[in-house]
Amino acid sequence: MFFLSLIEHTLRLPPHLLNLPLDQAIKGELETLFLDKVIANLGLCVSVYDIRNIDGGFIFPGDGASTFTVNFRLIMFRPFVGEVLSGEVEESDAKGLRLSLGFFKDITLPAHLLPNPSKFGEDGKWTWDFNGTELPIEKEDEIRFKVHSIRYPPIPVEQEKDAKPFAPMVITASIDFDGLGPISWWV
């Protein structure tokens, strides 16, 4: 679920931190430009782990600032496929549910991967008919699935004003196999 991940970047360092440690300066840095932010098929940034290496300090001419290459590891967050998570129902409709992990919300729940046979009431709520018995999906339950797959969508260019804000990583999760879904079916 979470990794090291080695990066290798080019630092501006505006003067106004040169009074700073260096490390600590560097360490802000780039802090501000990883931090809850998501790489293309590494994942979603949780911390700066520690700084390998830093060369550098180049001031190009005009420029007040210094110039540093910075090798440095990062905590990402990427749940492998076929992994088992724990989360919270945020939605329901009648396309699935949409879940969350509390530090990430872009996790879906598409109706074909939801135990068979279910169906989606006039009450807003997934239920699933086990044996004649109706076990419903409540909001805000709590709800063990497993990770489908995890996608990396371009960049979109232009957005439609009433569109949902774009989602760099979105991972699309299944409750269809035994064990999963609501922890109140199982326990």
Contents of the next structure:
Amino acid sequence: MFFLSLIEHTLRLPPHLLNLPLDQAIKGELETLFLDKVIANLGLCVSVYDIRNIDGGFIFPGDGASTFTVNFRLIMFRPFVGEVLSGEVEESDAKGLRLSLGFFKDITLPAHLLPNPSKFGEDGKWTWDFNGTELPIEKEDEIRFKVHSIRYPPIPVEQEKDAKPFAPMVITASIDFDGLGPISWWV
Amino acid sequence: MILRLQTNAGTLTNFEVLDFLRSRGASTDSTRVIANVAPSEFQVYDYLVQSAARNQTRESIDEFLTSWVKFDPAKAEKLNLINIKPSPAIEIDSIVENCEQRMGNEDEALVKMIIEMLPAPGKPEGTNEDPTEVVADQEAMEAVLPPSTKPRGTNEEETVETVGDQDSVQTLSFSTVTIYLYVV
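Moving from the form predicted alone to the form predicted together with its partner chain:
Let us now look at the entire complex, which starts with that chain.
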């Protein structure tokens, strides 16, 4: 689910941070810049793991701030395709479900990736019809799902007024295998 | 300008991320507002604390891996097993491919082994239900965890140029200048 990513970045350190020790100031700047943001094809940045190298300290003409070239590692959240994760149901509608991991809420479970004879009831819940036994997906269940694919849609230039907020990283999940779905189904 | 040197500089299990956040000071009790941890990191911490990684230790994971070596699991399968800790045999099927071919009759023995080696998550703990219990667990766990939190398989070469000395000298001279002004 998590992995480290080594990144080099030319960082401009604003002058008001000059009184802090250098590594603290740089770490603070990196956190402001990267924490909780999605980098395309790398995933969601969870934390700055460590700083490996700080170079530079040049001051460009006309600028009051110094610029450093920093090598550092970030903890990125990017599950691989086929990974099994467990999360909760956030929303459930006719097109499928939306699951959440607490810190990441854009996991869609489309209707075609639910186990085959599933149907959507009027109370808003999906139910799996397993050889005659009805197994519903409740809202408080912890759901095990397999990652089907990850997409990084490009940032839209314009959005309609009531459109859903833009999600820079969307995970498509599937529970169409043995052992997946709410844990209560298999215990 | 961001340059990606290595997109994947090492995979981390949930336990390692939890350990890292704990070493930064994250916890579930009320001292969390003082800790040096951002709110978004706290969300990750809250998720990990109620997952199977909660009671794991470095030693238990090492033991688990050495005992699985004979089945030659792929890296992804090992990661999945450690993170999720499946209990019934059927859940292992979704994680390990060709489960029957490779394990066959040893299925049951394996499941038992897994349950023994990776401590069970147990009931998810509420954040403020039993503050004394949570704190006691935390202390017990920290006693078990090795004191150094260096992760496995990483190069520990951190070269940080310290320009800090110059800065402190400069601030000193600045403050002495202001004193002179007042005196005058």
